[in-house]
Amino acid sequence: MIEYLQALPKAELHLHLEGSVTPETLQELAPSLDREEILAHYRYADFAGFLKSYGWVTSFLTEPCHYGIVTQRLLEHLAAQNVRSAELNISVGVMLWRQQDPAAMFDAIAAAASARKDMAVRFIFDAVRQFGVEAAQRVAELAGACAGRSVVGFGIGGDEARGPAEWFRDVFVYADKKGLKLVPHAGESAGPESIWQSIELGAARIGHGIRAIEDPLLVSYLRDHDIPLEICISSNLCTQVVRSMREHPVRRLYDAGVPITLNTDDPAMFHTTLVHEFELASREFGFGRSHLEEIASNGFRYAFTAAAADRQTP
């Protein structure tokens, strides 16, 4: 099965660049760090602990060259798994919060991505919902300015409870007018109402969305309107938004006809790979080869392929 999954052409739609920084890459960027200290920050007990660890790791990404190296290493890992297409979430909201220059950082990221000729690489600029509406608007404006450079989407991540999607209505309208697809995280740590809000605001896909299972009407809506969920099994377990593998709703959502993709979210932080996520789906949830091929195909089907600049409205 592992050999089969390794060879299966795959796409990844929910992948945070900063969350891909492995302990080895972090030590490459900051050689003075003690390895045991690094490893300690890759262990946590819940979602709040993950956010703290994520913040610590990203604190060492201070120069454009750091982002270039991280992008290069990530794409090497993806290519080794026969990933043919990837959409990378970039935490532009965190860059602004750290008073960095997102344009310079993105130049380095884009340059590293352009060196790969075996993979379609596109970008989603991500805002941090708990930083507020004004900060999210700045991220959307930067995304719009880069729309002709394979930036295809705008998203909001972070703590759903501290930044409901409805706060960002005007920001989503702005991003949509710039031709950007809207890809908020929703229904991860908050309930179905967070997903409903995101749908009302025009979400093309839902990041996570697993708590849709709590609302049969929402499940039917996602199915009937062909709105895919970006499922990240290991992520949900590591952050404890799902308490056990047995409780994860991925199979129930699939069986209900909801379109899903499999993704790693923050692969280094969650100690996973895309091949491993597919293997979990097979081993733990009984997905057969035909199911896995369908899910892999969804990754290409729901990818944002058109250049955002070509869709831009005045």
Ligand code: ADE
Given for the second form:
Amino acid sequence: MIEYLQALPKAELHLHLEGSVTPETLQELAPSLDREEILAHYRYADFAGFLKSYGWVTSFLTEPCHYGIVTQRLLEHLAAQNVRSAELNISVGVMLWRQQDPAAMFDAIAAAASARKDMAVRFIFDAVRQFGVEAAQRVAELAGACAGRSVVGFGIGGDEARGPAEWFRDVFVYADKKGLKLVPHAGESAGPESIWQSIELGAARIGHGIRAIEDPLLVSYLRDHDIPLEICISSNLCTQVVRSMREHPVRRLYDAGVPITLNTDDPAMFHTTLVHEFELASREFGFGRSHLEEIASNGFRYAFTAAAADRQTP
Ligand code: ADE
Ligand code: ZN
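What about the form predicted together with the ligand, after the form predicted alone?
So here's everything in the complex, that chain up top.
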């Protein structure tokens, strides 16, 4: 099965570049760090603990060359799994919060990505909900300015409870006018109402969206309007937004006709790979080969093409 999944052409639609930094790479970037201290930051009791660790890991990405290195390593790792298309979330909201220069960081990321000829790489600039509306607007403006450079989407991540989607209505309108697709995280740590709000604001895909399962009307809506969920099984267990594998709703969502894709979210921080996510789908949820092929092809079907960037309005 592993060889079959490895050979299957795959796409990643939900992957945070910063969450792909392995403990080994982090040690290289910050040699004075103690290995045990690093490993302790790759374990979390809950979602809040994960967000803290994510902040800690990103605090060592201080130079453009750091971003260049982590991008190069991530793309090598994806290519080795036969991932042919990847949309990378970049936490531009975190860069701004640290008063870094996102344009310089993005130059290094884009240079590393353009060196790869075997993979279509696009970018989504992510704001952080709890940093507020003005900060998110700055992220959307930077995304709009880079729309001609494979930046195809604008997202909001972070803590759903501390920044409901409706706060960001004007920011979403702005990003949409710039030709960017809207890809909020929603229904990960908050309930179905967070997903409804995101849909109302024009989300093209939903990051996670697992709690849609609590609302049958929403499940039908996602199915009937062909709005895919970016499912990240290991992430949900590591952050404990789902308590056990048995309780994960991926199979129930699929059986209800909701379009789903499989993704890693933060592969190093959640100790996973895309091949492993497909393996879980097979072993834990009984997806057969035809299902797995359909889910893998969804990754290409629901990918944003660079054409979105060409449609931007002034
Ligand atoms: N940032 C990185 N990973 C995230 C996740 N799973 N949810 C919200 N924000 C994130
Ligand atoms: Zn995410």
